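The chain below stands alone, shown as structure tokens; this is the form predicted alone.
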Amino acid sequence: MRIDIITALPKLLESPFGDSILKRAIQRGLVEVHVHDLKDYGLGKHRQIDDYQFGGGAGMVMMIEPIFNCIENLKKERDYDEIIYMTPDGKRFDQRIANHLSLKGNLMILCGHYKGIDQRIRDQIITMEISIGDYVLSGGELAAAVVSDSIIRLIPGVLNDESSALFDSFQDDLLAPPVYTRPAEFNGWKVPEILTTGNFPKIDDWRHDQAIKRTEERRPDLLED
């Protein structure tokens, strides 16, 4: 997988995919992400991407001819799958979501920042466009770092057991069951003794009731839905 990511603060993604599980699927070849400065893609002298929005108001708009320009020159290259904007108004995000793009080949996505893009962009295109929550960010590039890495981390090969994206929280429209390692007691806080007994198939029928018990609690939508 090939994931190209669009921003006007480049230096803001150097910290996600420069530690831990998305710097080894990186550094194994199981996915490349490249970072495109808008900017070198700026109007005049001052590289200029962003302007006043037509009809007044506040808050600057981030202009159509860097973005296009950046866009078709990195399509010369390569056909995407999907083109993907971060905003707030996009689908909210989810595991499905998350499932569906990481049997994708190419991925390219657009960070917004300031107000917004122009709409032209959003119109004729942007094939996809997400949001993480009902939230405003001062940018797009936490949103796209987020969604990178729950992308990534379902990529085949890049967790060291690869059953273990499978049972993490929503994979089911259940929450994951609680957890615990050694040692089996401290402090007087004991460990569900059925987890100790190695009688596996009673083991995952107590995970999947605790899975049901937990979403009940916490999340009683994911079961209405």
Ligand code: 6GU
Contents of the next structure:
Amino acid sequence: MRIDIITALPKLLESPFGDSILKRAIQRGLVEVHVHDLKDYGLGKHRQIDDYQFGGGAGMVMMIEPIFNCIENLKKERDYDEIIYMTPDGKRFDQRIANHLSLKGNLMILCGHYKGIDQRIRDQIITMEISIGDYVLSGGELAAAVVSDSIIRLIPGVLNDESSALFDSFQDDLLAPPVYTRPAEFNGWKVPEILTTGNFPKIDDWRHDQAIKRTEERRPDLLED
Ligand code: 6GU
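Could the form predicted together with ligand 6GU be shown next, to go alongside the form predicted alone?
All chains and molecules follow, beginning with the one already shown.
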């Protein structure tokens, strides 16, 4: 898989891809992540990328030409399965969308800023608009990192224990059960005894029961359909 991210703030994306699981996935060649600085496509000597909005009103709007030129430049090299715009008024991201996108070959992600981008880019070029929840971020970069992380960790070989992504919260519409490690007792607080018995069928049953209990308590909406 290859992910191209277009942003006016490329530095914001350095650390999410420069550490831990995502870094290793990139080093192993399981995914390529390319961050493109929109300023490189800015207009004139000041490399302008935003301007006042038609009709008046506070806040700058990201201009059509730098974005168009950047996207066209990338499209010359390869076809993209989706050209995604990160925006709080997009479709709410969830595990189903992550699973769907993890099967794609080439994704492009455009991060917005300020008041957003010229609507003509959204109408003519963007194929998918994603929000990561009902709150407003200063820009799309952190959201793009969230979406990329959730997609990349689903690529086979990215997680060491390949099966572990399957047991994540949400993967079967259940929250994950509680987990424990040594010591078996600390401060008088004990690990549930079943987990120390070595009776694995029973342990699986216990975990499933715990997952259902936790989901009923915390996210009954997940059990509705
Ligand atoms: Cl994708 N962008 C911004 N700016 N804010 C958000 C968001 C995206 N998702 C939730 N809030």
